[in-house]
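In structure tokens, one chain follows: the form predicted alone.
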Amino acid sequence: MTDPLVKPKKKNPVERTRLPTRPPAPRSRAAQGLTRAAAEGVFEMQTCGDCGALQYPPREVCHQCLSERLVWKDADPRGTLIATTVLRHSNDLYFRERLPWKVGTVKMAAGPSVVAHVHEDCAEGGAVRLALKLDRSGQAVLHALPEKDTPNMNDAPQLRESTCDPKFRRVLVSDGKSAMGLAVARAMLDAGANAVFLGDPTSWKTVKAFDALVASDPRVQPVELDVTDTDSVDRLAASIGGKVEILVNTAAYLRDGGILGRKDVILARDAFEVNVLGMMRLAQAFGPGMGFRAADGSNNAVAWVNILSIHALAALPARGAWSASMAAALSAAQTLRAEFAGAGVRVMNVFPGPIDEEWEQLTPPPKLAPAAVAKAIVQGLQGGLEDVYVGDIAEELRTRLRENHKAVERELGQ
């Protein structure tokens, strides 16, 4: 059984901060299919469309019949751990600083034998389940996990390296007075966060739920933060920037309105000010500090979370200006992901359908409760995901976009 993670002691300020390193990153283009599956939290492998043989590692033609018809499909993750070894020396700097490291060979029930990182609760000769995870370089790796969850399983150092578990970490929620922000704060506290910095963009406005949460849990620290004000963002970063290990950007601006029916761009400007430029201000103020602390012990800076919308991928013309800001925010988030890659900080984009909050009052059901989105965010962090789709509408649009994106465009336009 894995020993439970211990709450970290206050760091000695004169001790060195371990600088970020990355595991080996090169992958073939075919292997990026595994990266996509790991980023979305599914277990898929290449399958031959002619003979049905499972391919591992990914390749250009089938290893059995040489067919080029290779498709990515759900695969059976079960297997048997047939051999293990513990690495106690490595020439690679990333692994050298994290030894000992357990690896092994798993004979999959579906056919291939694979090399995987092995969880400490797995026994040689026993049944295991494989999972695809993203490592600190952002590439997919295989983890052999116990057949069933074990106590404190997620606290194992090797698994924690490939996830972004909030347990004992300090979290900044950019807008803590929104329904979404409050739900995220509660979910992070329930997941064991060590502290939650709760952003207050409107100190003049009283929100009972905000005040109640601050009063009920000593781990919650209210902080003044307005993402449309560069000075506000910079002041907070100067105060707590070195402490933030997970940042969840809940600041959002949602209004109805297209493009042709308006005589100005005020709506679009306000949407971009919050949804796009607000994210950029946060990134410029907090990003460098998070990147510097990305390898700082077991409670390093690990994740940046953007709550976007499924309409970042498919515009809703009735909310054209807002949809444009969501698409721009997604583009900015992908840039952040590339810039954080060197440090290994995970950028997780969340794509929910309509959320049951103030500016969605007239939207017909189904609508998502903020708590459901917050739960999905925590689960995504615990799984180390990059893309999280929440709710039936988001999942449906995601599937339809893959099938025929033009049909989705026409239908949303009607």
The other form holds:
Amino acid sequence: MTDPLVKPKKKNPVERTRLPTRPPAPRSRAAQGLTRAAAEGVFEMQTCGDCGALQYPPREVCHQCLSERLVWKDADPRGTLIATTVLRHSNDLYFRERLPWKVGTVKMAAGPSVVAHVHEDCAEGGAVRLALKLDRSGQAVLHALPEKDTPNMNDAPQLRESTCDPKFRRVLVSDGKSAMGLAVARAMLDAGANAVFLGDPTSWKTVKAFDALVASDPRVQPVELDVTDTDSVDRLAASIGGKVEILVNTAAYLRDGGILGRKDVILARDAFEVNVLGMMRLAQAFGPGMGFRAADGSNNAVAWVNILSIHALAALPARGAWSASMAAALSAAQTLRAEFAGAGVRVMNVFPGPIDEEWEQLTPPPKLAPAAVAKAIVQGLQGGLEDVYVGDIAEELRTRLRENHKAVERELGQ
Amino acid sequence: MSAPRTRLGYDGVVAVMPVTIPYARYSTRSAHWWLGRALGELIRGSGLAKAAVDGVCVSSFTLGPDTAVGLMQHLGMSPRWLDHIPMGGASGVVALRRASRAVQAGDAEVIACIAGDTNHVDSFRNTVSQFSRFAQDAVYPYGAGGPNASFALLTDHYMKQYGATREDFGKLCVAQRENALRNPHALMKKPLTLAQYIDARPITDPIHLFDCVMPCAGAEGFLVMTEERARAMKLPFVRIGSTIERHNAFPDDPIQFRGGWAMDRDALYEHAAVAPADVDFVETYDDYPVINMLQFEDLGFCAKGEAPAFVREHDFTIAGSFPFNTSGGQLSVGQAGAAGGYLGMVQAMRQLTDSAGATQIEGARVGLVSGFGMINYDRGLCSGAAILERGQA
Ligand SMILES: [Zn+2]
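Right, and the form predicted in complex with its partner chain of this protein, after the form predicted alone?
Full assembly next; the chain just shown is listed first.
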């Protein structure tokens, strides 16, 4: 049984901070199929489109019939743990600092044998289920997990290396006065966060729900933060930058309006100011500190969360300026992901459909409750995901994009 | 379907001139230096002119970016037959196999088979981190930066499946160390007791310190030529009774508990017209003790799963009931990269030409050399074996 995680002690300020190291990152292009599945939290294996053989490690052709028609398909994650070992020595710096480390051979019910990280609650000879997760290099690895959930299983140090669980971590919610910001803060508290820094972009304005949340839980600390103001962002980073382990950027600017029907770019500029430049300001102020603390104990800095929109992937012309800012934000997030990769801080992008909030008043249902998006964010962090699609509309649009993105363009334009 | 074709014998082809370039734990030299010295020893020792060596067969992990081709210019050789065998622990057997057929067919007259590697302070790490694509994709990310974890997994499985104990593995290691104390080339110079073996620090459960070979620098070599030439040059020679090789055997086994020998051993003994009982000594590839047990079983000295009992019954020292790894094996001599795949071959040649010095087995007539190599992902892929026989009475 996994020992429950102990709340981390206050850090001794003169103690050296352990610098981040990464597990080996190189992979063949074929193996990146595993990464795509892990990033979205699904379990897929390379499968032959002709004979149906499932294979691992990934190859260029089918090891049975030599067909080149290889596809990635949902696979049965069940297997038997037929051998285990505990590494007590490693030449690799990352593992050397984390010994002992348990790995094993799992004979998959679907065919092949795989080498996997082994959860401490798995018994040799017993049934396990495999999961694809991203490691601190951002690359996919297999974890053998107990067949059924066990108490505190997410607290196991090896598994926690692949996840970004809010438990005992400190979270900055950049805009805590929006419905989304409040929902995210509540979800983080429920998930066991040690502290929530609740950003307040409008200290001159009273928002009852904000005040109520601050009053309800001593873990909530209101902080002044306006992502459109570089000084404001820098001031906050100087004050709490070393304590932020998960940053959820809830600052958002959503307005209706396309491009041709206007004579100015004020709307577009405002959207970019918050949605794109705001993210960049936060990243420049908080990113380096988070990277520095990416291996700092059990409450190391782990995740940067961007709440985007499914329209980051396909413009909604009725909100053309805003859509463009979402696409730009997605592009910036991809750069952040590359820039954070060296430290191992995960960049998680959230792609919801329309959300039930004031600026979506005229959008017909289905609309997502902010609490539902917040829940998906917590689950994404606990699962260690990189891309989270929330709600039926987001899922549907994504499927349609895969089928025919030209058709989606035409249909969204109507 | 037509009847299976009969394999030709190795009549008229012999192996001569086993050479060892004494190993060093670390070396500042490159692989070219070690391989060049081995070739030099072969030429000087045999009395051949350099140009008379018209075939070369090379194995090395650390020769990069060169291959055997670049090495030929480096060494000033112009062979008409050249092979590069990247098969690790199976390289010695496979080199003998390839070279003997080339000489037999007349494609070359004299083939120098050489294997060697250097070992810089950090080269073991570099070699393992670039070993194979499957290892890169599916082993290194799990902390197993090297073969220890892969062998730990199959050792764990073998122990649970067949009841082998650490004492059984220890008995083999202790016997090999005893043999090594008679071999001046062995890097391990101190006796090893079973208690020391058992108490050694764990590396990767159930692998402990003395289950692991020590990487080092070194080179080995031998010549393949016609019997007629060997007689004319008065070089002591060994005959090749039979050889086998196999790659990626039993791919559907969920974890390795047998090697390719199990597919080919009947052919091995039949072709040489000998039985396991006729074999006077065995030189296995011993990168980890469990692999010795696989070889005892798969080469027919006992049935599958019975190697632990076989180990308990026998004495594996030079004067014992089952003389085995008489040089001390890689576990006690050191693992000089690809030269580790030649260690058993040159030792067997010495045994069969009465040049094994203090490790000599009285009157050895038939020896078995076995090779195993290349953990590409989760298991060793190459296996091979050769039966060698005393040339001159
Ligand atoms: Zn196929």
